[in-house]
Each structure stands twice: as C-alpha cells, then as structure tokens.
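One chain comes next, on its own, written as structure tokens: the form predicted on its own.
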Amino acid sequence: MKRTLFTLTLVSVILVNLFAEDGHNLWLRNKNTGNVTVVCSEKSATIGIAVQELKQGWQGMDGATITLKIKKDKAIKNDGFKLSPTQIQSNTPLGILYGTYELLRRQQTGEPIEDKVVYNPSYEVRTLNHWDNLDGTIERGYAGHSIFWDKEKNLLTPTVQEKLRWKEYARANASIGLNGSVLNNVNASPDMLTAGILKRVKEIADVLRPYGIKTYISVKFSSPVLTGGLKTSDPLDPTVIKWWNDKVKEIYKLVPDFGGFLVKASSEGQPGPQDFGRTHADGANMLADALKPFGGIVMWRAFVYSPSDKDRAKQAYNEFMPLDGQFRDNVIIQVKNGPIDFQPREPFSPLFGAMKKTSVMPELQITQEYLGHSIHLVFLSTMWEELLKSDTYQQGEGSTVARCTDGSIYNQKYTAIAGVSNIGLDTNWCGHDFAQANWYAFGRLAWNNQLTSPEIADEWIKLTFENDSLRNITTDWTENFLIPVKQMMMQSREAAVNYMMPLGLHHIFSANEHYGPGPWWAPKGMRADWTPPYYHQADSQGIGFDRTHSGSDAVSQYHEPLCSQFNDVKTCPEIYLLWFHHLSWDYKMKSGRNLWDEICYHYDTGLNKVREFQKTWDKVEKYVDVERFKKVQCKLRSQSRNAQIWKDACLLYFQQFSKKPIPYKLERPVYELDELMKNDSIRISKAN
C-alpha cells in the first residue's frame, strides 16, 4: 500500500512539473542535458553563444566532445555550414551557431545527423515585418503591444525587461535561420528617422546583433519634407538626394550593420515617388544609391493599388512590369504571395518569375489578418508551401515561386524572404500557441524552401510538447498525441478556406478588423475596391469574379500553360474557379453537384472540420500541461462558434441570389441573417 502511494505522489510530482507551462519558452524548452565538451579556438560573442546552448541543450551521448570549426569552404555558402555529430564547421561564426540549432533540434527530434552534411540558406536575407508603430500598438497585431516600442519608453533608455525580452526575441529567430527584424510598421511614422528614436533603433541592434539579426527599419517616402523640413520629397531633386544620403551616414553610425530600408510608397494613400512624376524606380534607386556605400538594401513593396474601375489584382504586375531591369541591384521587390492581400487563398502573384532581371523577394503573412487573428488554429505552413512550389513555367516546367526567387534560375545579387510578424508582449509572444508554429514555420521554409509541412509540423510538435517526464510514464505519446495534432494542424488551412471564402471567393470579410463575414458590406460612396460585392459579384445569374480574356483579362499576366489553363473553366483548379471566372448557380462542378450546392457543401465541411478539431484537442488532454491545454481549448470553442456564424452568414446572403435551398442534408443555419447583418458580426464570433 505505501510502494503505491508513493508512485502515485512520484507521478503527481512529474504531472504538476508537465502541467506548468504558458508557452513563453517557445519551441526551445529545457530538457534534462547530458556532459558536453566544447573545443573551439575561435572567440566571439556569437560564439560565446553556440557554446552556451550546447551547454544547456546537449541531448548526444554523455561526456561526447564536439567541436566548432570557422574553416573556408566553397561548398558552404554564406552562413551556411557542414554538420557532423561530433563537428559543425562553417565560414562565420553566425553558421557555427545555425549549426548549434540544427544539432540541438536532431537531437531533440530523433532526426538521423549523418556526417559532413553541407546546410545553405535558400535566401540570403530572411527577415521578419514588424508592424509595429511607435506608440507600442501593432497594426494586426493580436498578440499585445509591441515588444520594441512604446510611448512612454521610446526616448528612454531601454529597461533590463525590455533588453531580456529582445534577447529571447532574437535567440528564438536564430534558432530558426532569421536574419533580419524590420523594427516598425511599414505605413511608417516620420519620427522613425529622428534622433531620439534612431537612438533606440541601435540599442535594438546591440541586443539582437550576437544572435546574427540585422536591424532594418522601414521610411515613410514624405520624410525629407516632413523631418527634414524641405520643401519636396522629389527623388531626382538634389537638396532631396543630399538628405537622405546625410541620413543613411547618420544611421550607419549609430548601426554600422544596419541592413537597410523596406519601403511602401504610392499605396493606400502613402506618399511616393509618384506624387511627383516620378516612378517606383526612380524613388527606390535614390534609396539604393545612399545605402550602396555601407552594403544596405532597399526592399521596395510591389502592393500598390490606387482607386479604380480596373481588377485591383493587376495593378501590381501593370506598375512593375515596365520597370523590370531599371532598378539598381541593392533593390528588392517584395512582392505579397497572391496579387490582392494575403487571402486565405489566392493564386500566386503573376510578379513572380515575370521579373527577369529584377531581384524579387516573396512576402508572407504570418499574424492572421485574414484567417483569425489570434483565435483560430491555422497552420500556415501549407499555405507557402503551396506557393513555393507553384510553377511560373517562366523558364519552362520547374520555374517555380521558389526557383525563382532564390537565385536558382535568375541571377539576383540578393536573395530574400519576408514574413509580417505575429510577435508582441503576451506571455506565449503570438497569442494562440498554435500560432507559434507559424513563426517557426517560416523560419525553416526561409533557410529550405524545400522543406515540407508535414515535416516542420513533426519538429515543432515535438520541440514544443514533447515532454520526457510524460514519456516515461505514457508509451503512446506518439501514436495518441503527435499524429492527431499533426493532422489537424496540417487540415486546418483547409479548413479555414471552407469556412470562410471556397472555391476562389476572396475578401468578403466585414469591414471592421477582417475577421467575421461581411459579403453584403458596401457603404454608399465607398471606394469599390473596399468592397466584398467588388471581389463576390454575387447576382441572379451566378458568383464570382470574371478574370478572363473576356472579363479583366487578369489570366493574360500568366505564363502559358497557365493562362490558357485558367482562362478556360473546364481547365481552371475548382480551388480557383471564382477567383478567374463568374458561374451560373447551376454550373456542374466535378463532384456532379451544381455550382450553389459546392459551396454549401463547402461551408459545411468547414464547420465540420473544426468540431473535429475540437474532438481532437479533446482527446489529448493527459498528453498537455493544464494551462496551454485550456488556452488552446478555448479558443477552438471560439473557433468553431465563429465557422458557424461565417457559414450561416455567408449561405444566407448568397441564398438571396441563388434562390435554391441549403441542400437537405447539411445542417441548417441556426443565426438570421439580418440579426448578423444589423449586429457587429465580429463582436459576436470573437465572444469568448
């Protein structure tokens, strides 16, 4: 009776040790470390750490020795660098440390480390987006206030929390390949550029730099009129040119890694070269040319749009296109993945690949403003893996997104990546746990574009849940924990595309924050391009938006095959078919179903999809520690209670065009559709 007790108060212990956690340590959580002896000869700071971490984290065989070894080799490129178990050698010391993680993570993964494997980054730069502005809010942002700026705190000198808290921000992207933190919101204030401010922007620097993150920031395009007190913001006017060449000298003092500028100009109403006559070459080449000297790079953004009759989706591909080849060679185009705005689902933007001798870069968005901000559980690494390996046939079959992009095809002197982050001060950094793979997703598709889901899924499962306390009392964590979770992260894009805009439909969310439905939103004297009826062009006759030779002709940026396939209906992939075409109700689908059922179908098995979810998470509650359990809990709840109201919403407002009924088996709607739509739709799905 007593040898009982005490294994149930042995095992009590080890359950409130595992039920412990909020999700502050990311996918880098402590682990019980065997002896490690670290042999190295070289001595810096970025060495310093690979050391600690291999210290602290050290999973191999007790007392091993491993050593770190800077050595020039032609097969490692950049910060690349060869691994071994029992060496990692590199050209930099930044590679030593990639190589550190990578290490760690087999270890802690159970992934074979074969000898002498060569790892090279499939971008050169690889930074994240903050939106961050300078009073600490974060334009969508769902994860809190900003972790590098606040109102109160801009001028002062930063607090030793404030320092600890950059410091665990860059150990956690240089655990995943990062390179780069774009400090502030691209719609960017003109303070950015003051004394005060650019003060801080080096005491960023300082923290984030050992860990190999270089600081950028991004430049309202208005800032020698605005901060400068000159009378034009002109490119090509020489009091203009002299400006901003004193600035970048100022920047580079202050930074002297400092990587450069991102850019958004002559979008939405922010100031750009256009305002004067000039073009997006001539604005982006002016910022090239002052940053040339210290190695800076200018990320000039290619999501520009201004109001018009035309298809919003070309605008991109019409202003830049005529320009290819004019921009100097520190110029990047950062380029959205889909030609509207980071829809759930969109074909990728014709940009890529169609600019042949123009560095162009992939932006991604990793903070969910159009899939759920914070409350829904969405993985997004299915989403980019299906644009990296979309085919351009730009140079023939296998030009894809990624090829053409990482200098495989086109001779780019810089590579690059981006991804808007989803980082601010909650506990957990991203405000739903799950989102946390996000981060680390694009991390790793940003060093191998080449990598799978399933397999970024499995690691970060793993590093993030694994727990050796749980395994030593449970033997089917992996059978009854990993492959569910995995699965249901790797069906949830899916799912969220179902529930919220399927079969092409593209930006019918409600006005207000673009979270719940609002396919009916069209304030009289609105912009049409604000505007769900502008994307849906829902009527008597059928739904969708005519993108064809006849239409927009929006299908004449593709390349062939593409163009072809996309314009003919019977060709176009049904995950496109109201993105390029507008359908009859009565339009046969492949299922054999009409066009009006599909998407009720759809609705439906979105909905379906995230109860099972919710079954799921359900299941595996003695595998989790209490709180994330009840966090993530609670939000499927939301979840699932916001797929209803998007599919109620939805069906009942197209139904007053379609005029056919919600086929009988599905469930029916259990809201009214004028309760939604007199009622803030978002107020009631984001309820708790």
Contents of the next structure:
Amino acid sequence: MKRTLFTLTLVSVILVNLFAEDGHNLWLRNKNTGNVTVVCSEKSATIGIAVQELKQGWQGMDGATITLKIKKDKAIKNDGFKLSPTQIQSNTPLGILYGTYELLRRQQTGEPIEDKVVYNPSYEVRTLNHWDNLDGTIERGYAGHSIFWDKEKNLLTPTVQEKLRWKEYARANASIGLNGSVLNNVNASPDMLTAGILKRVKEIADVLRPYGIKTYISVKFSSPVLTGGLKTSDPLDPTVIKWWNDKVKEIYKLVPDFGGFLVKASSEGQPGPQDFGRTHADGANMLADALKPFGGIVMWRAFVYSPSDKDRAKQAYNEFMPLDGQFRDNVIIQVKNGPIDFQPREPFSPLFGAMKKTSVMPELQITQEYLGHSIHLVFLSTMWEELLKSDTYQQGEGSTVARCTDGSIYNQKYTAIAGVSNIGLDTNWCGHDFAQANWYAFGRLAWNNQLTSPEIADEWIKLTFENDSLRNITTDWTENFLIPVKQMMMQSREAAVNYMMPLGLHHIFSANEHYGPGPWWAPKGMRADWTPPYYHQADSQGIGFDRTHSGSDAVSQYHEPLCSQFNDVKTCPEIYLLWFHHLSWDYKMKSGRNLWDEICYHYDTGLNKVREFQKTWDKVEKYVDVERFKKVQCKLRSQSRNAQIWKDACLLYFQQFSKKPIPYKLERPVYELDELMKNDSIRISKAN
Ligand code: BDP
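Alt. form predicted in complex with beta-D-glucopyranuronic acid (BDP), vs. the form predicted on its own above:
Below, the chain from earlier opens the complete complex, with every other chain and molecule after it.
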C-alpha cells in the first residue's frame, strides 16, 4: 500500500514537473488543430523549416492545401512576402519562412488573412546585440549566463544541448523577423579573433543559418597588437590593413555569409583610431574595405563621450557630424536612442536625421539595465514607439526617426536597427516572464516600425498566455485577462519613469549597477559625468540640467522648430523639462502646482501605479498557469517595494534642497534617508 502510494506520488511529481509551465516556449505555443498539405517545388533547409512549422502549427481549415511559391515580384522587397489564405509568395526561401510565421500568428491570434497582402521589412538588417563575454558572463545581463559562451566549453565541440538552445533561439528570432546576431560584447575581448573562438563562431553560424540569422561579431580595435603581435593598430598602417584583410578572409572561409563587425572604439576606455590621431572614419573605413569584397558591413557605434566635455549629451553629435559623408557605404553608424545612455526617458539623439550622407541605425536596449533589470515589469515597446515617431524635422515635418533611418528619406545603402539582448540561460530566457514581451516587441518593430504598442502587446499576450481551452478566444478572456493585462503593460514604462526619474530627470542611479536610486552618489575622485549630481544639478535654487542657449546649448543640436521649442521653458514638453532646464523649486507647472509639488506627485503616481498593477495581476489569477502567476506576482511585490524606495530616496534627498514639505495629500515616506544612503539603496532594493 505504502509502496503504491509512493509510486503514485512520484509519478504525479514527475508529471507535474513535466507539464509545469516554465515560460521556455515563449510566444511559440501553437499546436495544430487540423491537417494541412504543403505544396512547394523548392527544397532548402529554410523551406524545410517552413513546411514543418506549417504542419506543426496549422490552425486553419482541416485538410487545406497551402502553396509556397518562390517567384520574383517587384512589390516584394528583400525577404518580404506576399500572403494569401492559401499561398505564401516571396523572392527568397527566408521570405517564405517569415510568411509562414505571419500566417500562423494570424491564425492563432484570430487576425484576418486577406488576399495578396505584401509585407516588407522596414529595416534590412535587424540584429540582436549580445553583450556576452567569452567567460560566459553577460554585461548588463539579468537572465543567467550566455547561451553562446562558457569558459570551459568555448574550445570544445558544442554539445547537442548547446546546439538545441541555439536552434530554439534562432527559431524564436526568425518568428519575429530578426535576421542578425552579434555574438559578443561590444567591450570585445581580443581573443574573439583567435582560431579556437572563430571555430565556435562557425559552429553557431551553422545552426543559425537555416533560420536566416546572419552572424556578426564585435571586435576590439587593438586586436592587431593584442592577438596579431603587431607593433601598432594604426588604421592607416599597411601592416595593420593587411592583418585585418587576412583576418576577414579567414572568417569568411569559416562563415561564408558572415555579416560583419560591430565596433565600440575610442569610447569608455576602449581603444580606437583616435589613439593614433586618426578619425572614426579612418578606423571604420579600414574595416569596411576589408569586408567589402565579401558583402560584409561595419556597424560603428557613436556612443562616445569624454570627461572634459561640459555636457556629455552633446559629444556624439560634436564628434560625428563633421565626419558626415566620409564613411564608406558599407559603414553604418549605430546610434543609441537618446544622447546619454538608455535612460528611462530621453529625447531622441540629435544625430538622427542630421547625418544626411551617412547610414545611421538606431540602437535600442532590450535588457533593462536602467529599467529595473529582470525584476520590474516594464514594457519597452511604448518607449521605442515614442522614439521612432519623434519628428526630427530634418527634412520638413514628418521626418520621424523611423523615416530618417529606414530609407524612406535618405538613400542609405543599408538600413539597420539593433537591440541589446535580454536573454540568457534562464529557463524562461529573460528572467521576467514579461521581459519576453520586450524581445518580441523589438523584433516586431524592427520588421515594421509603424506597428503600435497596443497591437504588439495584443499579439504577444494572445500568443504567450492563450492555452488550449482558450483557442477560440472568448469574450470572458478578452475582457478579464487580455484588456487589463494589456493596459498594465501599456502603462508600465510611464510608471517606471514616474517612480524613478520624472520630468526629464536622468541618470540618478546609485553606483554602476544602475538599479537603485542614488541622487547623492558621488564617490571621491569619480568622473563627474558618472555621478548623479552632474545630471540633476539640484541646489537650493532649483533642479535640472540647463541645456538651453544660456546653458550648455545642447538644444542647438536639434533642428528648428525643436531647438526653439526645447529652449523656451514655456514650450518645452514637460516630459523633458529638467533635461533641458534648471528651474526654481517654485516654478509654476501647467497643472498649477509648483515644481517641487509636481515632482512629488510624479513619484507618488509611479508608486501607486505599481500597487495597481499588483491588484490587476491578482485579479487575473484564474486565467494564468500557477507557475507564471506566482513568479510575476512575486516580482510585482519587489517592484512595489523598490518603487517605494525610489520615491522615498529621491524625495527625501531633494527635499534637503527644496526645503518644502511633501504635499500633505500624498503618502508619507516610510524609509529614512540616512538609512538608504548609508546602507546603499541598491542592496536594500535587491534584498527587498
Ligand atoms: C552603458 C553600459 C555599459 C556599456 C555601455 C555601452 O553601462 O556596460 O558597455 O553602455 O553601450 O549603458 O558601450
């Protein structure tokens, strides 16, 4: 009897674990509900995947036939496709695969499939940047170790398990239209270019290829000296040029469709052409020339700033604008969304649209370095949409960042977009189940930069949380799960801005971990532009960074009418107010409150929003599997406690300067400033 009971318990434990929802399947959960016959005269690994996906995931009419047709059509660009209910047409096998995923997504989410609709990608190159180090750690990664690198395994033949992970990764990327992976950190190890590591690059590339994912690597500019044993890495030195040419040839022998290099040079201590008195153009062009015969590209980052500059926000523009027109056509300047560094909110980088004779690509950060790591629920799609829709006015009204970078306005040889990845070896890939939505959203926007965040959230929720019993999406599920969860996602980024750094405040994190609040953080001897007081400039008079004509004049880097609009405190959008202006605590806001009170209200609103999210989530419990429900519930609790710490730390700290009471209607702080400052807000936040 005892034995039977034991066996039964054991079996049920195994079964529960087998079916436990661990989030690993991402948004790819569609199982077929009927048979389909797939007709295709072409054969290739990519087409094979498309056929398999259709059979596995078909949810259309049982017994239907679908034709996959590779036929040139002028309306179809790159790997775009033409979709009809019974046919997918494309110029390339990869386009057929993308069409397959679009069709299956539409079947699963209940979106219509009309006749002969053409879908073309907004950007030709759609990459994930992995800040993965060769020892397996990930810079700013919050979801476990690297899926590509491990110091024990780098030089060994990849295991079946590793290859399976790479394949799942490639499939997930292809399903949302991504077509490139930069395999290693922009702070690149010179070892990346050694024979043993390049062999692994080849192994990875072989697994990614059938899914249409091209492989790229980040390179260290001083590699000729560090791995090549040369005396210099000067980009104009003939021995250096030859070294890179030979290295590129070696790479293409291993990876014939290699995509190219990503380079962080003369930035944050990384070596670069400026070490030899050369320009960014000299450096980038030398690499571009080596890659050109093979069709490779150079993505050269514009993330540069030096401690001597009065305003870090101005530096990239100052350094790169004079070089406009000097880059080869296979160089793309990779520009972060804002002029500082992936803050919860920044105005767009003034380089977008301003460089008219150079290809420029946006770099977004999917990993939540500055937005709560993998603890806070923050849907980043709304932030990216805000960027893409920002009007630069560079070629008249409507010159949005999207249009300035996707080839609609400027005739770029290549168009591209990059997202700094948030994935690692965690079972659910991203740490937070909702962080998967950011990976998803990045892919969808890279494919179609006109999509809206509610559309993306809608798709993602349906694909990720819908289960078998909900296959025919019910009104009950829509009203009580889809709508509230979507609303929570849509409000989540603004909530984070509010409880972290509202009204244009930025970079007030404690220490280099970029997690908890630290408006006071300024260790002795630290570079000023790495400390929060440099950014908030709070004093007894007021708060904010004066970037007007009478301040650092960063406003002048924006095209009119933005320059005047940002410069004038009356027309500057309040979301950017303290980014561009230093204002008195008594400054009268549009709401009628003074600035101090307004700041208090924003922090309070942010905190209350997170509390509301907790309620929203608890209410949807019966629609979610128990595992994901509990995990998200627990993370929301931490987020709520962290939001309290943010509010208390910032308000109590700034109050020392404003000398004003927190409006009496608002909840009082619950932490002591001393305690937060002494014990380091990060540790308190993380322990909470
Ligand atoms: C900052 C990160 C740092 C990166 C750097 C970069 O804090 O870890 O190396 O950006 O983008 O956001 O190069």
